[in-house]
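Encoded as structure tokens, the following chain is the form predicted alone, with no partner shown.
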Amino acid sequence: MSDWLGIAGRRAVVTGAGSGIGRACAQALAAAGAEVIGVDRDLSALAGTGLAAESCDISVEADVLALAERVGPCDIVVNAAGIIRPGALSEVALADWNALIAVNLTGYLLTSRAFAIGMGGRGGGTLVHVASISGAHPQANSGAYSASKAALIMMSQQLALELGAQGIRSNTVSPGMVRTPMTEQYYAVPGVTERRGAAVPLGRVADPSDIADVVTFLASDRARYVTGADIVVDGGFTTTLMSWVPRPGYE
């Protein structure tokens, strides 16, 4: 029972491991006994993590292929790198749209393809991608973010379909509200933490570790028959949506 997850000794690559959800995923996998290679565009962000560290801009194919060559075969890939750029779709700059898609969608494809080749040759592996509830519920004024996450969920399902015969699984995790360095600007405003927590049935905003635990499960043998799935990890927030619709007599 010491390795109930079946992860000990496996090699895992985690992108965006320098902070937030990516860092939490890398730490959770390492705690489960995996040999984790943390990847971030900013190598200094990985200082002090205790992880093997690699620098890579996942939006650049040559960089990703070079990373895969340096790292070699692995069993687990967690795609957690991400950016967000504000702007309504009616006026978002095309450069901002392209930059976000390049990281949040194309980068995930490049990383998945580069490492899946080796997985197939070793009898299988698992891909886990960090999506968002914004992929199913549009988030206004966030540029390409919702579109990128919706496309990511479909891309993961297509990878699951195409790579399943090689023993490769592909799943997404869709967090709700999570307090990370990327979202800290929101929580710096007095009262926002409390108001956001009150909107969640479980009564709080998620910590990155809440997401990392689900990612670790999907990367493990305990999820060996799970592929093409999107697991929502939002504390029940999306279950509240219909409660905003007035229904006199059913309060």
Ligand code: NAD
Contents of the next structure:
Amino acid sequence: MSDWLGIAGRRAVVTGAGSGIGRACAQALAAAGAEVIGVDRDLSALAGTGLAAESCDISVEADVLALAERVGPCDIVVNAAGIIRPGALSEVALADWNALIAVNLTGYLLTSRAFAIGMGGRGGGTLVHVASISGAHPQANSGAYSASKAALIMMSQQLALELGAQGIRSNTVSPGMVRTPMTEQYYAVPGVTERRGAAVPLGRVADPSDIADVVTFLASDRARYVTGADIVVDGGFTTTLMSWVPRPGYE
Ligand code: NAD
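Taking the form predicted alone as the starting point, write out the structure of the form predicted together with nicotinamide-adenine-dinucleotide (NAD).
Now the full complex is given, and it begins with the chain already shown.
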């Protein structure tokens, strides 16, 4: 049982490894014995992580191709880089819409296909993309965010179909509410952490490690027959819809 996950010695590339969920994924994979290459557009964010650090803007194809060239073949890609841009769809600036899609969707495609080529050459590999429950549940005033995550979940399924014959798996993890630097602005407001936690059946907002452990499982051979899947990691939050319905006698 010492290496139950079978990840020891695998080469893993993690995007967005400088912060939040990506950093937790990189740490979890490293703890499982993988050789982890941390990728972020903010190289300084990778300082002190103990990871091999690579700078790359995943929305720029030339950057991603150069990254794949430098890093060489790998077994695992975790796509966790991401951005948010506020705005109602009636007025979101096209530049904001395009910038978000460029990172959260196109960037995931660019890294996936750049590294899938090398995976095919070594008999297979695994792609894990960090999506969101926002991909199945629209989030108002979040610009292109929900659309980008819905499209990512579908893109991952298509990758699973197209790459399965090469032994390459593609799956998404959809987190619910996670406290990270991306969302810290909300939790910094007094009471929000408690109110958000109270809305979750498991009674708390997620820590990045809650997501990273599921990502690590999907990246491992223990999930060898799992592809095209989306695993919701939200403490049960998205099962609470019926709790909104007034039902005298049952409350
Ligand atoms: P974060 O802001 O803490 O970390 C994101 C990292 O991605 C940063 O280090 C940033 O520099 C990097 N990055 C951004 N754009 C990049 C680019 N173009 N190229 C390379 N690196 C880039 O955010 P987080 O909360 O850890 O989010 C990680 C992923 O999880 C995102 O895809 C996000 O949408 C998703 N997610 C987050 C939550 C949450 O509640 N925090 C919930 C669901 C899904």
